[in-house]
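First, one chain by itself: the form predicted on its own, in structure tokens.
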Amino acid sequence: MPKITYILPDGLETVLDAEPGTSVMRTAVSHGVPGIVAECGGNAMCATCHVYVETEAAEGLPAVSDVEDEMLDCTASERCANSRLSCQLHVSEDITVRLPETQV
């Protein structure tokens, strides 16, 4: 079962087992993790459940789709190289994510 490590701006750490094909989104508001807020429920309309992946990880994620790229340009925080919307990334290996300091 894959893991998924949630950083918090605080630096706080929570890991979490991921049943395979699940979001890094879906996991996080299953487990209560702050920081995610997810208001469109994971349909990429929204930008409110962005992440920044660990370099390690992002290279074995699927590219960012036209969608994604859009809303990325919406996010509350600042979008860097690695960030991606946490609903479009479904996990078959272990990932690490920080979450950025606020998605409204």
The other form holds:
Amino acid sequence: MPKITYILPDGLETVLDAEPGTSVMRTAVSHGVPGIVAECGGNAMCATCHVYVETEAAEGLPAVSDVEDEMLDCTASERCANSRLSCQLHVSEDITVRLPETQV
Amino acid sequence: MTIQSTAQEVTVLELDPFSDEFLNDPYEAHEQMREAGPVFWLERYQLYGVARHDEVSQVLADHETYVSSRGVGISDFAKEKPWRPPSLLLEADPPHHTKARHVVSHIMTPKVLRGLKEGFQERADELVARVAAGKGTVDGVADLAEAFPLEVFPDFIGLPKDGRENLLPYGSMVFNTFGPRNSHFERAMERGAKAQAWIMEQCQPGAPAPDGLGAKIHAAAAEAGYDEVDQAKLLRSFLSAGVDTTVHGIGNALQCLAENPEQFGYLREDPSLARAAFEETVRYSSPVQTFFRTTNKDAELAGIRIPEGSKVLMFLAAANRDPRQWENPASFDIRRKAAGHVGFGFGVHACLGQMLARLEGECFLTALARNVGKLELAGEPVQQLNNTLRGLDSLPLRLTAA
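After the form predicted on its own, can we look at the form predicted together with its partner chain?
After this comes the whole thing, all chains and molecules, with the earlier chain placed first.
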């Protein structure tokens, strides 16, 4: 099972086992990880499940779609080169993500 | 009773989900449908139904098998001509749908919506404070739930002040016609017919105010290569789906809060719960109760074979109270995490206006929390029966100003 490491804004880390194919967002929400709001439920419409991917050489990740790209321009915290919407990150390998200061 | 679908037996239900009795109070029947199995057969209309959160989500997610281009109502466009030209968004599949959706999602971004918040909040505060200052009972539907969206939404689109009242019968007609040709369907067509001409006029390129969302949609659609007929059709989607739904969302929230005074107390103590309170309303008392899909190929769902050309009725509101998904699903709790409900659908057809609806709901309920000290029912709420929507015709309330 792939492991997802969530680094919270205060530096605390939470590590969760993810069902292969589920998203970083869904895994966080179903385990009550704070800091991922995911208001729209995973439709890439609200930009409130923003994360920074900290895994180096994260080649296994799906590419950023046009819709995700536009949404990333609307995040409440600054967009960086490693910004992603966690609802669009369906994991098959271990991944580490850092949560932004705020989602709304 | 069961019938042999093929591999597995499917429970047959005789109930009529479009009868007055059902539409008035669907919750017991929802329970019956969820317990009948993951998929069931509705004998009266000869179609499949799903009412559990898991299966409803699966049907919503698999848009290649369960298509929208054959209509999202009971009628199969492959067999029957629709009463109006199909929507480019609601009644379309990828890749056509993808292109049309992008035109709109590109314009109505969270950033644009954030820019609206201050203005919406001011107007909500003004309206609620004015209504709360009046004496005697008020109608929560006409005075509040209809008044607020009918003010901010058409302004946002760029519609004229005159004729806005047409938006309600038009929306009601569109949602009624997803159901069978019963009395609600016929009456809605009659009332909606008068509104339709006004709506079509407003949808024409050049008609909406140049600085509103309507003109932006027309311009973006033109740029994407849509002709004037299709530009009008894209705007029509907003006018069809953007008003009645939000009106019912706010009306239902008022009812829920009036009937659960401790919940209104939590909201009063902490007005930042307004957005969560609206979300919980959409779960608990979903404005959009149902949508159909059509199988475009033989499918299998929860081990049950569904042949090509079958209509599948998704009971979104039943999924939103599925005990397999929610703790105490039948209690209205604004402090719960209601995200994950399917009240706005899910997947490629997820409601495009959902973030705008949330914004309107949040601003309205924030205003309620700030300006109203006490919220009480002053009579029996009257349900407005619609083949798709759940909302009120009237809601007698007594408001005490804060």
